[in-house]
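In the block that follows, a single chain appears as structure tokens, in the form predicted alone.
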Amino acid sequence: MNSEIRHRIGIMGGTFDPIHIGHLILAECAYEQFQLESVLFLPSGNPPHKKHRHDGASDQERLDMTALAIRDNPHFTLDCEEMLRNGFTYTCETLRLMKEKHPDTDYYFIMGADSLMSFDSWKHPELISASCILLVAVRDQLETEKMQEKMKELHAKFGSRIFLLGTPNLDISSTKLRECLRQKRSVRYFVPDPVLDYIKIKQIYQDTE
């Protein structure tokens, strides 16, 4: 008789420059929706298809930021896997290392629909497919059509597990909150108090001219 117990984990992954509110509530609804145990936060160290990044947050202050996003939250733990890896961060590589540690998890990683549509493109897409469960954020009938399309492609091409998350329709990305913040205009309930003290006393993401 197999008595192992198995743990649900979700991986909440991003550059987290600067965290936000869509981030947290995204994170809270794959927490409820798939009863996970806990969702890991897991800041990018290095990811290639940003390795022209120069005008944003160090390292150390977006690890920082998150954890004081999530401080509050019980169930969201930061985790700098990625971090304290040197050269180009892979989902794959990642994920292979967290599964060596912890066989007994079932990881759940969670994206945006634009990530799902690029996931072709990611490094060793039937790697990534094969160590965890895809959510997806979805916000409207239409876009849902157009996910369950490539649900069924991902799956036939690399046997993607893919279940669709239901999220609020909040239209947030941290490069527009970055632009908001250097022409000094608020963002204010779209970046966590905590956070945006911090953002305040570091000086981040002011222009230098």
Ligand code: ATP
The other form holds:
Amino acid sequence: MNSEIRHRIGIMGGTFDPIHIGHLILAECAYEQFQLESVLFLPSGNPPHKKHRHDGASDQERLDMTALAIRDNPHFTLDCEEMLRNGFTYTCETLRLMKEKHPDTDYYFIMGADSLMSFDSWKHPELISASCILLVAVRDQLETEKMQEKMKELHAKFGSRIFLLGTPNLDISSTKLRECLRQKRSVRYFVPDPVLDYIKIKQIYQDTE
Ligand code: ATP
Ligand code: MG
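Could you switch over to the form predicted in complex with adenosine-5'-triphosphate, since the one displayed so far is the form predicted alone?
Full assembly next; the chain just shown is listed first.
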């Protein structure tokens, strides 16, 4: 019998420096709205667009914080694939490896509107588009029409299959959180408590100037 069951797995990629509730809410909404089996949290290895990061956490710390943030959610999983690779890491390569290992899986790559708007500049957007479906959440109050325009453009250029996530605009970013932490302001409730405890114990994001 040839009844192929396709798995539906979400991928929440990010620098997670630090991971915050924006990432977690996006992943949970995608899980629910697109009937995903689980969501893989994929801390980026060494993405070329963030090569000048100097005020952030180490790779191990980003990994630990991500693990702590998702540990109480049974359908969230940590994926260290990109962290273990040497050199620059590219989403197209990560997806190629995943598809090779799991040909029976459809991947749903979750991102915010800022990533959608810069998607043209990612390496091989056409290969990424062939390997996964993109799920996009609003960010920075970007109007739905602007997002839909971009979705059409990317579909025409790269054959991208893109859907909008139903999420509220979450005005939160790791950049702002790092800034708050350096200024010793509270980020409580913006990051899960275990992550906050970890940041305090490890003294991450203290003034580096
Ligand atoms: P930084 O300020 O360091 O860039 P960030 O908050 O943007 O951090 P990333 O790790 O860069 O977090 O983001 C990973 C993915 O999550 C990206 O696709 C980004 O668009 C998305 N994302 C992060 N925060 C939000 C948010 N508040 N709303 C919607 N999408 C978000
Ligand atoms: Mg970002």
